[in-house]
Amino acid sequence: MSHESDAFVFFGATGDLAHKKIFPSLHALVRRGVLDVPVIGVAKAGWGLDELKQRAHDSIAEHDDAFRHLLSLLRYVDGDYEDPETFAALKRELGGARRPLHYLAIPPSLFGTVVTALQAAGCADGARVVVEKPFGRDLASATRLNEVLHSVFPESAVFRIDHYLGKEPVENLAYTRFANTFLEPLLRREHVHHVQITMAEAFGVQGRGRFYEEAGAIRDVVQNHLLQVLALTAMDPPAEHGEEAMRDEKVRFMRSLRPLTPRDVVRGQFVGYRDEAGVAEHSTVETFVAVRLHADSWRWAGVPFLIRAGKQMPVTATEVVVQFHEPPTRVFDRGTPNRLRFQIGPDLRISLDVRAKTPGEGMTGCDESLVLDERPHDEMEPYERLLGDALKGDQQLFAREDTVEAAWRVVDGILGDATPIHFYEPGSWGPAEADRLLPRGAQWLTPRLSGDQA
């Protein structure tokens, strides 16, 4: 589909996600002139349009002309998702709209109910649907969800949103790789010793203990965010231009990854997690996970990919580090190996760690960092970018059915209590047991924040 949507419908309009992310993003889209169609909120809250407008007022800090125009676009339907009259009312609010975009900011358990009701009410013809993560809890449930969506919408009309893919630094990772000739020949087994991806969060579950008990770190960030980042780091160059070519290479790489087994996983839980509201007294849910992955391909054969993610870490930062092999012979003193670093958060920073001569008479060296790009936090929020793309029908930054299922295949065997829990202190880098995943002579690399020296 290449047409632009002529209405925006968001289910779950009274929820927390709408308050924190959707309303501010819609405001930004109106300000940029991207959004100028009816915006219809749907929820079961006993509200009317005035209450929805007040919710938007409370959500958006700047009440400028764009805000006032957004209010003029707002409509509201209050009703139960299992009541056909709710969708009949939605059909009336849509009026002459023939290409609506339906955003399901609701639990996945309701997807089937809503999409079936949209079809029955005549609201699905020519429409697109955006669905929130988590997209399933395992491979089997993700496959069932895809079947439910495809019973009403073709794959070309399905947009699986992952806000991480809307981040400017994540997009820049792929751009930097394929826009620079010198990089691409280096990113292969002949030159790369291993790759590390760290996603560290200095905070805990922030009152979301009940949610985290259902998710855990593997489902929350590894299966989606971090496997997608790994794919952008390691996939082959697309054979042609276009959004499908990029997504084809992503899934090709994802399918080359061996499914994880318990020996490639270490799970951890920070001390104090069990005291959080909504957390079971003897919970074995992981708040930290480290995994070691291998790809069965000529490009990456024998190269370990190491991913770790955790809460209550020393810093909040996400970084990809490609560590190169050391020189084959030792001509001068040996220092830190060359490393290519892609910092994804909190700011964008791309740098190359190199060895340079120390000024003076002796032939000794020091470690230096060549900064290729460095910018502050992206001004455009991920939801603004992604919803704008969905309105235009651009699927490039959205996960395709086969990619989602390939990612679940990788982690399916290590979900739940497949491996034991190791406790770690808040403010540490997780349990020491994670060190056993490292290749010989390697160590976990601390994310380098902007301004840090080599």
Second form
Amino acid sequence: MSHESDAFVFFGATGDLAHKKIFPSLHALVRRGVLDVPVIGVAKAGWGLDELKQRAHDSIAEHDDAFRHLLSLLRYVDGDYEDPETFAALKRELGGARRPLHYLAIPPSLFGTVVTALQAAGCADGARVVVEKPFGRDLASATRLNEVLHSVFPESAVFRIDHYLGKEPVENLAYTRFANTFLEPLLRREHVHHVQITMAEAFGVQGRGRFYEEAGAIRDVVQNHLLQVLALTAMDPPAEHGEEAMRDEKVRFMRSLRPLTPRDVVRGQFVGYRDEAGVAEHSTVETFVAVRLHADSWRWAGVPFLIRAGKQMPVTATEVVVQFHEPPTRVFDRGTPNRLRFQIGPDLRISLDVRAKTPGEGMTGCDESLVLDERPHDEMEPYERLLGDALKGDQQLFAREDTVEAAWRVVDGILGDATPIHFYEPGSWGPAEADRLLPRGAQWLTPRLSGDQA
Ligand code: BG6
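To complete the pair, please output the form predicted together with 6-O-phosphono-beta-D-glucopyranose; the form predicted alone was given just before.
Starting with the chain above, the whole complex follows.
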């Protein structure tokens, strides 16, 4: 399905996501000349088109020609999602559009109601649907959600957003791996000691306490963003042909991961989280998690994959580090092991930590960093990239049903209170208990920030 969508419909048009991400992305798409079809907001807010335009005005920073053009494309349907009249009104607004893209920026509990009503009103034929994370809250609910979507839309018309897949540094990671022959033979058990991924955020839940109580770090960022990044780091090279080649390899890797058990998990909560609005007094929801994963594959058997993610950490940075084995004999002085680093945020940087000889008589060395690529920030926001792809019908950067379910299978056994919660001070690297997950002699690595030297 590679035709262009001829209308963009977004449910939840008056909500937070629309304000923060969707309007700015639509504006950028109009500016690039990618979006020139009716844009129909749907919500139950008692609003009219003028209020929606005002919302767009507040959400978009620059009121240029592209902004005015976006306003001219904008339509609005107000109504209850339970009411067939809402969808009849949408059908009228769609006019002659035959291939609309429906973006469900609404809670997953409403997906079923909306997709069924879209079908009943004749708005689903030839259409695509974009859904937001969280995609389910465990394997069983994700499977049910997929069934609901598939009752109306085939998988080829379902676009599940994981905004990490729309990040330039994440795409660059996959590109670097498969566009260079020197790297590929090294990324396997014979050479790799372990892999670590850190996603650190130097802020708390930012007023989203109620949402976060339902999520926690495992559901919020590990099941989706970080397992996707790990898959891109460790999956086998995709075949040359076929639109699904990348996603096929990704799911193969995801399925090779052993389901996590409490032994391989440490959960933490920052001191003060329980005082946040919307958070239970005795909440045991994790704001930090560290996990140790194993892939049962010929390529990776025995290599630990460590992931840690936390709020209220000392810095905001996300980084993947592949640490290689140390030289097997000690010919010269011992230094830091070789490490391949993919810095994903805040800036993109791909580098290789190596040892180099210090000039002079002694055979001693120092740590150097070979930089493969470095860029200060994303040129395109992930949402702009992903919505543009969805309008074109390109699914490559969207999470496929089988991968999402395979990722839930990995974390299903450690959700909720399967493990105790350890408290940590804001501004620290989380509970010390996380150290027990490390292989002998290894340490958690502080993510680099741009400008940091080797
Ligand atoms: C979101 C999570 O999916 O990703 C947030 O819900 C998190 O809790 C955010 O802060 C991080 O995204 P980014 O792009 O800022 O790294």
